[in-house]
Amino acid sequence: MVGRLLDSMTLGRKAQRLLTLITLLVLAACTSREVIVEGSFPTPLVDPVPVSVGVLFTQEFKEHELVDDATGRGEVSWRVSTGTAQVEFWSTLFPAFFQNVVFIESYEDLQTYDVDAVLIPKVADVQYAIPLYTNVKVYEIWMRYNLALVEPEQIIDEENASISLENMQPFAEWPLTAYGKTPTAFMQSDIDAVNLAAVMALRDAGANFITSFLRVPGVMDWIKNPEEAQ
């Protein structure tokens, strides 16, 4: 009788340990990381393009985030919020790159400010690669943008006194790619590594924008005659 009782207690402790182990494994599989991208973005030294540009950051752009729910794969899930950093970065680059920049926030801004065109950036895709089975914290991030230049009249909805992008027809539209990775494996945490990779990707996007903008079809014609963009 005593022997059976001891066996029962032993089995109970084993079951508890097994249950604890399973719980830890489930929790590990469901672990998530959240990154709000932050970084420093120096002002580029360039000769400004002699045009006046309105810049429109959509709400989707301002709130952009990469969400990867990896619980089904038994991996760490990620939520990487890039929106604030996107706005900060491009708000630094555009005023340095163009002679005059107005940030368009409302229908009233379009009515008030005289700009040659409105530039609308959009994050089309973000992908990342992580080291799954090593302690080497080298992360990679790829970003793809779609950028559009449109005449202000194209996005004015007079009837509703609002901005509408539904039927706009840009006179210049082009993709822009960017890539970033952590330059060192000796980061304090996974979150720091992902943050730095995102910052490097943004800086790469800026460099690509500066070097490719004047080669975009339709851009040079617009710069020579901004009042007659087609």
Contents of the next structure:
Amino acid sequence: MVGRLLDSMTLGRKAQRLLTLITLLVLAACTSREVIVEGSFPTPLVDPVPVSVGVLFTQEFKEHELVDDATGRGEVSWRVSTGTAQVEFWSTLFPAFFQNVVFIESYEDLQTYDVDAVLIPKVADVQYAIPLYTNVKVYEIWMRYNLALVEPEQIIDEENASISLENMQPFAEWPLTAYGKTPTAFMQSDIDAVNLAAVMALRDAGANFITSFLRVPGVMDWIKNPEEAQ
Amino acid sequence: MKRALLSVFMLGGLLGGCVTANVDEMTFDAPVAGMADGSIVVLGRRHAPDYDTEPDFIDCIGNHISRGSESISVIPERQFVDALYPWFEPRTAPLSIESVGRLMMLPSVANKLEDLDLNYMIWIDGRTQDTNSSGSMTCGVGPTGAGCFGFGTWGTESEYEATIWNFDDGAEVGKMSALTSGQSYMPAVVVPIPIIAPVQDTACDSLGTQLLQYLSAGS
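Mind pulling up the form predicted in complex with the partner chain next to the form predicted on its own we just looked at?
Every chain and every other molecule in the complex is listed next, the one we just looked at coming first.
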């Protein structure tokens, strides 16, 4: 349609192409928003829990993104990539919260390091709300995680010399919810506001994790005796 | 064209003079003694479901106090909240001075607060919001240029309450509030000229001055 419209105008071939590109870019900008969550995350002020933990970020966790395609007229598609920020945030929090932390990247890491348990976070759901949909002047992000603490042996696949999460049986497994919001502000774009709400949600996830971890069933027994409680 | 623009600016100036802001101040506890030297932190309440106390308003109050007294050191909100993460997040922030006592039982938190040498913690709760609006404006683009014509007006209201906690005494020692409102206008003859009532700035000046008086009393 854009091409047909331009054909009816007396423009050079190059000018037509340029105008088509600009028009399509403008239209695309009007209908989709992409946020790669970025922020600075503080080291928590806590007295470390005296255990040695391996942390396993799955590929799915590292590349997590929320995709919401527009379905109606006037709606906007959103793509919110939280994966990089998730890894950055939890990589700051866990080493401060546990006495000893090893980030497990491979089967060899599991064989090399002697850890009491492996902690596996999973993003179960992320939802968002913007003033356009709610009529409330705040941008909101909700996150839900599933966390699992598992014996290292449970996720070692000796046959294939790899890590396998298929048949693992965690000795502690719990959900964690988080919420972040930011008010509308003068000269602030939707993208900046959603990014800020996501950063607030991550901070809230950390606060929830720190204040609730010791109340998770099975965790206290494990901390008292990491070798036997599992 | 020049004459039209001049007229618009003159109209703007006239209406700007009409912009008013009403201030309502209350101090529940009279100041007993101020602080000579020491540090304070001004924090915004962020646990309400439908609003957040604006960070720039908190910065404004902090700057007002810093400018007013050289002996009072104001710790920036973001720096304080990050230094004590996660204990002053919306989920975990203490709602009463008694809760701070419980927080101080954590050795790392107690040490950090001691390092900061904090005398007062001031919590600000409130927001600025637009109220009524009326008028209409039409904008158009033609071969010779673009322009707008019309008139719009809207009201703005700020309502903030400050609660002061004295860290040395472990007690809540004062509350004060500021309620300001004003009307903004936007006439448009070719170019829209916004004449914004400085409602939030006035609330900041009002609350900042009250806090400064409180903290400087007797010194």
